[in-house]
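We begin with a single chain expressed as structure tokens, specifically the form predicted alone.
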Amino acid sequence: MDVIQKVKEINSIEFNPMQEKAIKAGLFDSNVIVSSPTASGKTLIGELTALNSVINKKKKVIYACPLKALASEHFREFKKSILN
């Protein structure tokens, strides 16, 4: 399954070009480190890189993050939009 093309339909969006430069820097394909600003698109990206990988690879993610909350919100949210 194209998981990039699968995502921009399921939500009606278009990469911003952090998002465009992290996959075409082989974001499947080797390890990557995105380093931008907050709010900059970052999360989306390991998201990305997750489903790939239980998609694709039928692999286990863990996702970690330094808050609790943050953990949470972030969970909400892509359970939300799997959902829909």
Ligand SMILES: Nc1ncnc2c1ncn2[C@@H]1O[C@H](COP(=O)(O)OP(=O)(O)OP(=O)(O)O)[C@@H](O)[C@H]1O
Second form
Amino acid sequence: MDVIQKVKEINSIEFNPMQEKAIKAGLFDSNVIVSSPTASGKTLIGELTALNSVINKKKKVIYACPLKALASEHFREFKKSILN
Ligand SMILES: Nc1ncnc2c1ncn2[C@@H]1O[C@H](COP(=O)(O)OP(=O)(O)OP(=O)(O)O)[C@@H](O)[C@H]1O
Ligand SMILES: [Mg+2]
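Previous: the form predicted alone; requested now: the form predicted in complex with the named molecule:
Full assembly next; the chain just shown is listed first.
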């Protein structure tokens, strides 16, 4: 499945230049560190990579973040996305 196209369609968005750059840097095939401002769309491309790993590579994904509250918030959001 083309997860890039699917994520664009479902969210009715186009990726911003930072996100395009991360994808072109080989997000799906290598280790990429993304450093960019708050709310610039880092988590979205992290989710994109996770989706590609689960759907197209049949791999498991571990999502780690520094705060328990943030992990809980993302867990609720991921669950909502899956159920929709
Ligand atoms: N290309 C895009 N077009 C429109 N909205 C977007 C795009 N990318 C991300 N968003 C939305 O912008 C908001 C911020 O995105 P996101 O949470 O991925 O940013 P972030 O860089 O991870 O922020 P933080 O540094 O706070 O973790 C979210 O609501 C997300 O859905
Ligand atoms: Mg984030």
